[in-house]
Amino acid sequence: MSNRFTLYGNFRSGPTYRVGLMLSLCGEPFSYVHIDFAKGEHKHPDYLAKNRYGQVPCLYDGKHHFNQSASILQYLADATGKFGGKTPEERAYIREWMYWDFDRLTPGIFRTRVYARGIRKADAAVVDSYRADGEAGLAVLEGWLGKHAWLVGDGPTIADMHVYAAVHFAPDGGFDLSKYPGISAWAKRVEALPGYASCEAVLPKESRP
């Protein structure tokens, strides 16, 4: 019997890494797609069929594909019935707390690791200027889990998984996570749910069925 869902991604993406995560979570196994970005394999005709982007992931479903994290992370939390709040004011918090992610706190984090790891160069200033958006990101969202267990309600939801993979790679572009207690705190609540796993035992380094 073959999965129900197939994921198209890259093992160093953050992005890809919230969806595989989701699916973790949900106990549902999944066939996956590495794309290969230093061959091109993003920009090619066959995959620009499938996301629009060319960027991963992309997430099909055996009908329809999905593209962009946010987006197929509320898809999945429909089509499972898993962490997607349970009242229309839930859902709403959810997505803004996704939106704020995307703006705030995930390019200052993602873009220092890119530099730290050397995948890009830049001067100085400008990855400075990075640190200190993933520094001010960070001190928001330690705010507010300084005094909430969760980001919505009362339990984890979609908004979390969207969040901790940005913080899960926080580490990687030097980021000093002991600096914010309530964000540790609630990292390790995340890490001990059923189903969780690191981006290392989600996503495979080639394709796999």
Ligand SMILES: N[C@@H](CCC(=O)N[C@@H](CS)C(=O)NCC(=O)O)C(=O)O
Contents of the next structure:
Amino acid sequence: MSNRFTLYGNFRSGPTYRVGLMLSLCGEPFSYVHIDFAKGEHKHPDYLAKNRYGQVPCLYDGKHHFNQSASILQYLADATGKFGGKTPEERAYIREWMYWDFDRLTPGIFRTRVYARGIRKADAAVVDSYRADGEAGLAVLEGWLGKHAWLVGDGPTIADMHVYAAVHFAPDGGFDLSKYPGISAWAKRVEALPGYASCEAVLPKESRP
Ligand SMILES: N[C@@H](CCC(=O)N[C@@H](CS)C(=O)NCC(=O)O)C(=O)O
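After the form predicted alone, can we look at the form predicted together with this ligand?
Everything in the complex follows now, all chains and molecules, and the chain you saw is the first one.
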């Protein structure tokens, strides 16, 4: 029997990991299509028909293609009945964290990582500015996680998965997470969840039927 979901992504992509982590925590085996950036596969008309933004990730449920990692997480929470929040208020707080993450945390961490790994080049002032944004975002997150076990409510939600996928790559960008004890303890709680897997374990380097 074929899998219910197919994920289009790239193993170096934090937003792809976000979706792969959710599928793994939901216990949903998925088919995988590797999108090779070096070959420009993300800008090929066949792929643009699935993802108008020319980006990964993209999730296919056998009928529709869904894009933008935060939106895909919300779709998967609805489709599986897992990690979506119990009340309208919880769901609003979940969206709040995800929107904040993509505005204030993810850019600082992911762009700093891209410069640290030499994938892109920029002037030192630009690199420093993104690093400062990343540290500022981590400080806000620490302010919450120093006092709360989870981002929303009393258990893990897609807000935790969204933000965790950014934090997961922070050491790779040269951020020292030992400065943030609340974040470090929360990351361990996420990593102890049944079905948790690192980015390397979740995302194959090649397509998988
Ligand atoms: N807001 C998007 C961002 C996705 C994104 O930035 N994907 C990158 C890889 S990490 C990408 O596809 N880059 C290629 C491009 O933008 O041309 C999401 O959350 O899904």
